[in-house]
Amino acid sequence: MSIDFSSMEKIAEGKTKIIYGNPEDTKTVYMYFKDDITAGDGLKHDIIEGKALIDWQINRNIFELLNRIGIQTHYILSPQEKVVLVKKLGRKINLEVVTRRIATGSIVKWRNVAEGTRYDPVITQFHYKDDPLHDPMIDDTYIDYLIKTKGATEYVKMREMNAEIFAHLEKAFVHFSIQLVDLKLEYGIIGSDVYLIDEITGGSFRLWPYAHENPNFNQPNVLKELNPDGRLDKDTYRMGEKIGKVKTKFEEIAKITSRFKELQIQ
């Protein structure tokens, strides 16, 4: 039996889901995947037929794996194609946490470091999250003091958590030979605590395949080891590609995703 939403409250809606409170459990809610994608802060902005049902899968498959490790997160069940219940949030973190193992995208301008680069350990960068402001980066040394001074102890978790989720995804994609290159997660505190939050789907990271077998990752610059022309994420779409590839792309994930619940990742 389906989940009727048109009595329930639309507690908001977003560039891609909208929320339901649950009028059964006032600790839940329902989220509810759209067809859209968007891009450039918003400004660029289509709909993929038949989107939702593949973010809602790859959605699905990630979270699921992250709970059965153990992970944090406000995820419960995905009772229909589409529509994920969720614990509702006491408060959202207004950031996006970004962690990165190969520098591509926006870093490689405003650092200046090389296409490429590796980095081992993965960095972790707090964003502002605000469209019109182009989700500007918070400064790491600001953060730390905030930590020492203030007591915001979210930050430490925050960053724990983003790298331990980027771990436990790039050893879950190196199985298919694909490098998680980087990902952008969002977080929320449930009762006193912090989880994770929100949806994981194709525009949440980078995946890059490998260019060979046995790829050697053991030096600075890792370019020549994967396949930048062949990535399965959202970048296909920034760069202008059709939207039929793009969901080609995104159901390739959902495909690889699938067969996570095969994985023994720890």
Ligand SMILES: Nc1ncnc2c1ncn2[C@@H]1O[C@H](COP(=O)(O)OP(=O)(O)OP(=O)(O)O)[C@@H](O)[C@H]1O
Second form
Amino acid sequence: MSIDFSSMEKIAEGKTKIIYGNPEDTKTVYMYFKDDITAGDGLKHDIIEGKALIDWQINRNIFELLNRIGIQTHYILSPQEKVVLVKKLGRKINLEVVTRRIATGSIVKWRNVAEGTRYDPVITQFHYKDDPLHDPMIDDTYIDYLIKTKGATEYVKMREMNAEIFAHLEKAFVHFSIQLVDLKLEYGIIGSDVYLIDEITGGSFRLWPYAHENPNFNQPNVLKELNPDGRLDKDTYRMGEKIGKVKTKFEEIAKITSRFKELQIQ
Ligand SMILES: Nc1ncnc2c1ncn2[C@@H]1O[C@H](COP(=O)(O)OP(=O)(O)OP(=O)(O)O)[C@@H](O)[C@H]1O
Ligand SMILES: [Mg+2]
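Take the protein just shown as the form predicted alone and give its structure as the form predicted in complex with the ligand.
So here's everything in the complex, that chain up top.
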């Protein structure tokens, strides 16, 4: 039997999802994926028919891996196509937490760094979520100040969790000869704990296939070891590819991540 959303309270509607209160359990909510795709903080917008279903599959495949590993996430289950049951957020943290292994995108513009520079250890930065302001980055020194003087331990937790999740997903994609380049996640407070919330879909990360069979990542710049033109992520859309091509790439991510359940996780 399918879930009837017509009588449910719509708690929020964003660019890619609708959130419904669960009438049978006030501690959980339903997330319903939409076919919309946006970029440039909402400036570019299209509908890709079937995208909601692909997003839902990618999200399910990745959150189920993370839950299996023991990461604290809001994800409970995916009861039907396009629908996810999650723990209800107590307090939203209005940040995007970005971990990077390889420099690309905005960082090569605002930092004097060549594309393909490899960070080891990875670097993690906080961005204040605000579309009109284009999600400005918060200075690390300020974050450290908040942690030290205001006891803002959530930031410590988010930094740790983001790097840990990155490490697990990076390892998972290695099995498919794909490099996880960077990753953008969101967190919230449920009870009194920090939880990974929201979605993980084709716009949450950059995925670049290996350029050849045995890439050498043991060098400061690894651009030649990777094939950015073969990217599977939402950059395809940002760069103006045809909608059909963007959809094919997302389908590829869904196919790859559907095999995460076969992976041995230690
Ligand atoms: N576990 C949760 N409980 C309640 N609300 C949640 C939960 N996880 C995510 N949300 C909410 O879902 C909404 C996200 O929807 P969507 O991603 O479509 O929004 P958006 O337009 O992209 O805005 P945002 O930039 O906040 O993501 C946000 O309001 C977010 O707070
Ligand atoms: Mg969103």
